[in-house]
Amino acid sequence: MEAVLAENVNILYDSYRAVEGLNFKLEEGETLLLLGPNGAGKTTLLKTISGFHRSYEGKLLIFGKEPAEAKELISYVPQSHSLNEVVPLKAIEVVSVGAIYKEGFFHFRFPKNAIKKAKEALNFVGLKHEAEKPFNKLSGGQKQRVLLARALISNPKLLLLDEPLSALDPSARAEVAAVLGKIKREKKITMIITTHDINPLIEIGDKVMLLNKKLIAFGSPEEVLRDEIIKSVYGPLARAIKVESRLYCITGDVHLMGGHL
């Protein structure tokens, strides 16, 4: 079934277009990891498919559902949180949240069932020893992971990641993605990742799109991540290399260069 189908898509901010003519298909289960320039639209877009952004014209599905029908079907893990690190919740509590917020209701204590589904998400993300652990004392990776707990706990079919890899060191960078990759295997959930860092997550992606206002490309990695097609966005020092079997991305852009080789 398709996840997502995008018809002749244009994403307005008033009358401004700030993405035009999109067109693309990705099936359920598949991952998509979408590249481009800061003010590319990569948020716009994933705000759009999440139904928090409702401007658009053309066709846009999800699941068969428009997007803002479809907001039981999603979880969407921002570039930045929203979380209060003042208030002292524990990293339990912090994904627990997830599993009421859909409900359209809060607790000042936490249900049982809540409780043991965070458990739960938080041994598969593997942080079952943090989860009484404050949220606010955790590292930058085990923050992001807290948080893609936290958006497992609902049980999504499309899982929508901001960035999930900004502002991460390099060890950091390899443990959320080997999460991201788990998700992948074992519950099988469409996933769309906008990344500036595209290598740790290349083994992982069935598609790539590449965006700057308008898609560029759009395809599997081997067909997407060709000189001609990164150096039309990123200029001509960009590069994609193959190393064996794995492709690596270098462009212009200062947050990819860590990931080269």
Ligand SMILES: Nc1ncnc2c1ncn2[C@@H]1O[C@H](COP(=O)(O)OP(=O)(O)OP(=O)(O)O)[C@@H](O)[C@H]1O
Contents of the next structure:
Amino acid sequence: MEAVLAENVNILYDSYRAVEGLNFKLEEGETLLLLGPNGAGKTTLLKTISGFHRSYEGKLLIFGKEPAEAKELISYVPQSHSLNEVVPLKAIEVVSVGAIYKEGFFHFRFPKNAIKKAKEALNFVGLKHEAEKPFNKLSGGQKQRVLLARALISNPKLLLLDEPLSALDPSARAEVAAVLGKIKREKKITMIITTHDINPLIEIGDKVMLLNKKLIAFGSPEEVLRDEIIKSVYGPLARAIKVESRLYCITGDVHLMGGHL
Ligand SMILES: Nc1ncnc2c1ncn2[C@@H]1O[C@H](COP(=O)(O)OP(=O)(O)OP(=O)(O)O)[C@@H](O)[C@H]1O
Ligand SMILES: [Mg+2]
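Swap state to the form predicted together with this ligand from the form predicted alone:
After this comes the whole thing, all chains and molecules, with the earlier chain placed first.
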């Protein structure tokens, strides 16, 4: 059974179609890199798969279930995390919240097993020694790794990550990309990752989708990252380059061709 199956999916905000006529399949364990200019519908698609946005038409199944019925299988890390950084939570507490969310209620004190699982998750993302530090004192790359640990604590089968690399400097990007690679290798979780910068993630992408309200291209990196396809979305300055058999994508200014088709 596919991890994600979309057949003729339209996603709506009232009568406005943000995404149209979407067809694709993602097998269990695959990582999909989701590319597209600003306003392309990337966040909208992740919200719909996660069951958070419910206004869509067509067939959309997550491990054979409708998104609203598949919530316990999914962890979703939103685009700009909405965590209130003024509340002085420690890293370990931020991660523990991931265990509590799923139970549908909120304790004032974190249950013991949540703290234990949170320690394991922090260890997995390489932040064992940062557990007691205040979240708001961590670096950007460390914060993103804490949020990954929080997403992992409920053992999801599908991990949805909305621009996990944005607002990070190149070394922090590499740090977070390395953890995503580790999740893929060791946990074999199906992932959908939106990004404006495919280069740090290219090695973990089994599939690449180029979305611009409609599906422009979907397939292996070799199939999708071709000059003519990339130029059709990002403009004439964009191109794909191959270095030592690896493909890289240079999109230049992502705002260049932004907005609706
Ligand atoms: N809550 C909403 N109500 C109405 N329209 C919305 C809403 N959220 C998004 N849209 C519209 O849907 C379209 C897709 O937006 P979306 O945020 O999914 O794009 P995106 O690809 O994630 O862009 P970005 O790269 O800037 O994050 C845009 O035209 C946007 O204005
Ligand atoms: Mg977005």
